[in-house]
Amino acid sequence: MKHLIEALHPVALSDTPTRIQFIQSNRWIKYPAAERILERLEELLAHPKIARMPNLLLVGETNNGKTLLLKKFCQLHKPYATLGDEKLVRPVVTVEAPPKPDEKQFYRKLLDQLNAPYRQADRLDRMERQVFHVLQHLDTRMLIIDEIQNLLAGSSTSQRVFLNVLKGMANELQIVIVAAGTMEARNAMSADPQMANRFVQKFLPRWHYTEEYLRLLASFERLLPLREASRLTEPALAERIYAMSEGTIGEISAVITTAAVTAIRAGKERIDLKLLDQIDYVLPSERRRFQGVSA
């Protein structure tokens, strides 16, 4: 089993359930433009408290690896207790945007986040001293709001007031706000060109058939328990995975996994064409336009 990373041997070995189950966790793959964003990420956390605080705006096309980046980032600064007096430290919170831009519901999910309790009654200027209280004592320098283009669902008026809050957040707790979310995220921003001049976009580009999509191919082999190699990188199977994922790493993740599993469950431990045309896999595209969106 040379294909694989030796620690994965024992696992590739153990019984179809386990095999099963492993290929269907998460699992992170490092490329090129995530590493550079968790750069990112990293000065941001360690910039000292200034006035303005400078903050970030992550883009990228549904499944292409948003949401998993930013569980990677939290995973590396996770809550810890310091020395001697114990106290509680937070880094870093993550919270999912609001359906819509509703400051209450912001603060509820937060607080949820925090574990810190709450009454569905309490006012919204009781909860917004909650949050920065809780924020301030757990000594928090990064927020991250995914799915930032819910403002959308908003009036302007509202999609203002909930950056206004944002902006507030800012600048009383000197924290880093990172915002997060589809291409639609930056019209959401824009409702205030003020606070749109405030973060600084990157991009999480669509893949594109190259030595670095080979190389990701690559990578997700030697993390697969197959028994046999694959050769992912052969022409025809990297065509065939990239033209059924158009260009997603989130659906070349979906189409190598379905394809493992199916692998595993046939008694074939390795994946080639004939079983990728076997698998029962609507291409993205499709999919949106059965949900009447425009692809």
Contents of the next structure:
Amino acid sequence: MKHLIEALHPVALSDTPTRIQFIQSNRWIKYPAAERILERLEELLAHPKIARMPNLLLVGETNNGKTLLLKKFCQLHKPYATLGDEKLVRPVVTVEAPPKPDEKQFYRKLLDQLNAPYRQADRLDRMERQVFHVLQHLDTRMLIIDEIQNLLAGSSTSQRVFLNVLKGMANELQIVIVAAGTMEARNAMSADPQMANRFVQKFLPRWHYTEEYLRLLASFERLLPLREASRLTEPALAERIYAMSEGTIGEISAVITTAAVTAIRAGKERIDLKLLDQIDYVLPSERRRFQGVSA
Amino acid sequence: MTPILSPDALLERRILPCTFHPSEDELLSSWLVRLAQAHRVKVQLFSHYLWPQIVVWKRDIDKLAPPHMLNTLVVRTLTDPHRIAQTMLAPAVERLTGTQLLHVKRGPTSWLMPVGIVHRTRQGNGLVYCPGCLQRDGANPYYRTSWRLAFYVVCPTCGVYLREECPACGAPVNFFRLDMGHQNAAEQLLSTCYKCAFDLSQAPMQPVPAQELSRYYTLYRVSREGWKEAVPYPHQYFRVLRQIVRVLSCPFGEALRLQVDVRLRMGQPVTWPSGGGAFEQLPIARRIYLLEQAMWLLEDWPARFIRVMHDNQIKSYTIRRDMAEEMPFWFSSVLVEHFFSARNRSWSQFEH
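Now show me the form predicted in complex with the partner chain; what you just gave was the form predicted alone.
Up next: the whole complex, starting with the chain shown before.
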């Protein structure tokens, strides 16, 4: 089983349910674009406190690995307790943007995330003070807000108010704010020109059929506990997977995972073209068309 | 020392963000109020958040909190279980009485002052304080476990008598009600009187005379490590001490005679501070009055005791009457040897 990394040999030899569960669980696969963004996030985290902290807007298409990338970053910076007085420190806090630009809901989500007690009916200013106090106490240096495009589900005024809240947080707490969302997020952030200026945009681009894409497939293959080599990088297979996934990493992963699970269930130990034909997979663009959204 | 927790365990346990350890000898209720303040929420909300099923402030959590309350604190703070258990009075009371304090037990407990819970207020003076210690705490004043124990009437650190009420308005200490009617929960220090906002750390301090102070030092040492080699456990001394203060507090008959004589022999004026009932429920002035006599009687054991009893013609019955707990041998042997009149009496009650 030379096609596998050594640590996976025992998994490859285990029973079917274990292997399927392993394949279906989320795994982080390194690739250059993500590595570059992780490096940038590291730089931001280490940034000294200044009056105008740099912020970041991570933009990528849906299912292109933004959330997983941010989760990976959070895993690298987990909370810890200081040695002397055993104070809790959470350098990075992640929160999902509320379904509409509502500050109170945002604060509630944040306090829930921080495991802090709070009064549901508290006034906005008191809730804000509490959030600021807790974040300061936890020595938080970066606040990551995912699904920032949710901002668009509100009037332009409420969008601006919400962005002002973020600005206030960045200014007062001197923390780095990282917002992540789909392409529409850019429109949401541009509601306030000042904010658009503050948030440096980073893109997580769609994949193209390049050397990098083939390297990604090779990485996938090394992490799939199939007992035989599938040679995903061979042009026929690689092109087929590319066509099925339409170039987003979430879809590439979904195609390969589904194929691998089907292969194991069918008693095959490798992915081939025939198997890719067999799997029940609807193209992302088809799915969108089905929902009445143009691709 | 607490083992270092893994980051995943920290997340899983949903550790409170602004948690800190209780201070030296801090009461559970005091720690909870300070934790609530640190999170910028009111005390009631904080306790409802952690224990939605129970009304925390309707019970004496400092005496012995329900186990699930402590479990929640063990999970959601970084403080180790042993340290949390020390914020309750049960271990101290068990040391003084020699019996285990059970969660189901209600009603009076020897040496533990009742706080007089009426709904969610405390109307008794069951918690005393030392203005000097509160002052020394600076920005984070807190209440000590020893301030709930009936024999803690002086502060061994500051050398002053403890106080039981607000000098300005006479209200008992109710620090967990400080945020009631206030917008901002965290601004009030625990040393503030809940009723009139007087700063209790600024209360007048009355120094303890040197001779008395040394008696209290001995008493507090006994409460920690026992009296002497032959009486190695605190409860063996404290059972007798409690019986003697009980006898001395009796305002008639032989007991009154004994009390007046002891006072005169101590060279102190015979006064009669008001208050009756169980020792734990007496006002602090009366507790001081009785404790000092009892400690003096037990000094130079047993010579002084025998002499005073003989001079006042006190019978052993007066001394051992209604003694609820088992009499320690060091005490019963002296009673049997020196005061027992053999006629028509059974020996068996002394043979423990």
